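Just the one chain here, the form predicted on its own, laid out as structure tokens.
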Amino acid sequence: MSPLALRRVEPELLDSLPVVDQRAIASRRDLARVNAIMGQARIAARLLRDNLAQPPKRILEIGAGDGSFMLKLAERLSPQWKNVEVVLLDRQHLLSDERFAAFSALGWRVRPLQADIFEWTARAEEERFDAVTTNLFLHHFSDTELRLIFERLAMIAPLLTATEPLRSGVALFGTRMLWALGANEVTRHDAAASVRAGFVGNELSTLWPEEPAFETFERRRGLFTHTFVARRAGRRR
């Protein structure tokens, strides 16, 4: 059996270091760039598009970082989405000053909210929003806690969309070669566990929960990102 024929999460090094750790800065500043080199802002912002009719009201990232992947797509959309409230969870705040007035800058507000993805959707169930969606997040967790994500994220918004590691052997490849980026020890460990923890085919449709009725679809997107859009049935693109 090929060692990527199943997932594989691991612990990620970036994750246990101090948000002011230089090597935690440094790669940071990579996976900025390993995102330019995938596309992913340009893959995300299509897969919003195509599945929202109207133009949302509020979104929620999840795994949101520093925000620069978001205000990404926020340069993306905000020519045609107007005055969108954004809501940036993750664990650690790492949202500068500078980065609140790029975003306002485009006519989008901004509310960060630092909290565990678990306890946090656990007490949200009165929250709503128009849309969620993600960047190289979901790999970091099992089956069993994607399970659980997903069954509370189906109750908060009528769509979410991620773009993800693809398990390949050709993705595995080109994390060996992040030296030439000059990418740090950090990225390149983390990299690979990605790619190891990543997904393919419909693996995560088979995770969505039943109930309430949802469309999913799944397909890699170049070489090196898996997408996965659920959609609540009987909506429009």
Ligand SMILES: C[S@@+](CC[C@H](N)C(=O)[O-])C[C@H]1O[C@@H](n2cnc3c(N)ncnc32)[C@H](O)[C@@H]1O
Contents of the next structure:
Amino acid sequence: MSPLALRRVEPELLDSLPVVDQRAIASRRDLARVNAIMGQARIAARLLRDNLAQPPKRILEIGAGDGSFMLKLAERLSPQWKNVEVVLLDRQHLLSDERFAAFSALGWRVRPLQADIFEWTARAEEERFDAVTTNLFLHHFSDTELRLIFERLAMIAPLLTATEPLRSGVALFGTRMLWALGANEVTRHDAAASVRAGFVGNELSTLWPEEPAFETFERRRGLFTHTFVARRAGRRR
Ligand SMILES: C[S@@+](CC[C@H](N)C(=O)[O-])C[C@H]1O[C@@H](n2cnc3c(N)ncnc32)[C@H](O)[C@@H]1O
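Return the structure block for the form predicted in complex with the named molecule; the form predicted on its own was the one displayed.
Expanding to the full complex; the earlier chain stays at the top.
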């Protein structure tokens, strides 16, 4: 059997390093470049545009990191979508004052939310969002954990969009080329681990709950990205 036939979820080094560790700081910078090479913001912005009939008022990003990814989305979407509130959930507090100001300059309000996804969603039943979006986050979790996350997200928003690593030989080969960009050992380790824990086919759709009624769409985009959309039934544009 191919080593990539099944998902292999393993700890990532960035998750275990202190926020101020120099290798972690450099790796977060690498991550922004990896996102740019993968075209993640372009793909994610399109998923949101294509699946929201009305401009959203409130978006939640889970596993938002330092907010750089959501800022790229805001740069693309703010010309059409005004005065959006974005809630950036991450276990670590990473949002700088400069980035906070950059959201304001685009007319978007940002609220950092330092929390663990499992703890927060367990007590979030009163929360409501127009969309939840996520990038390079779902692959951190086992199928059992993803089922639980999905079950809870389905209660608080009519739309989830996700841009995740594609689990493929080409994507794994791509991670071996990261040294050429000057990516550090943390980034190189985590990128390969992310591909091995990534997704193919309809793997995420099979984990989405049957109730309430959602439609799910899942596919490869480009060489490195696997996308997933779960949209409440009847919400199509
Ligand atoms: C690979 S980074 C992606 C960050 C961001 N989405 C981006 O593309 O730049 C994954 C993020 O998930 C966060 N994370 C991991 N496990 C988490 C959990 N259980 N709850 C909340 N955040 C978590 C990490 O702190 C990290 O910032």
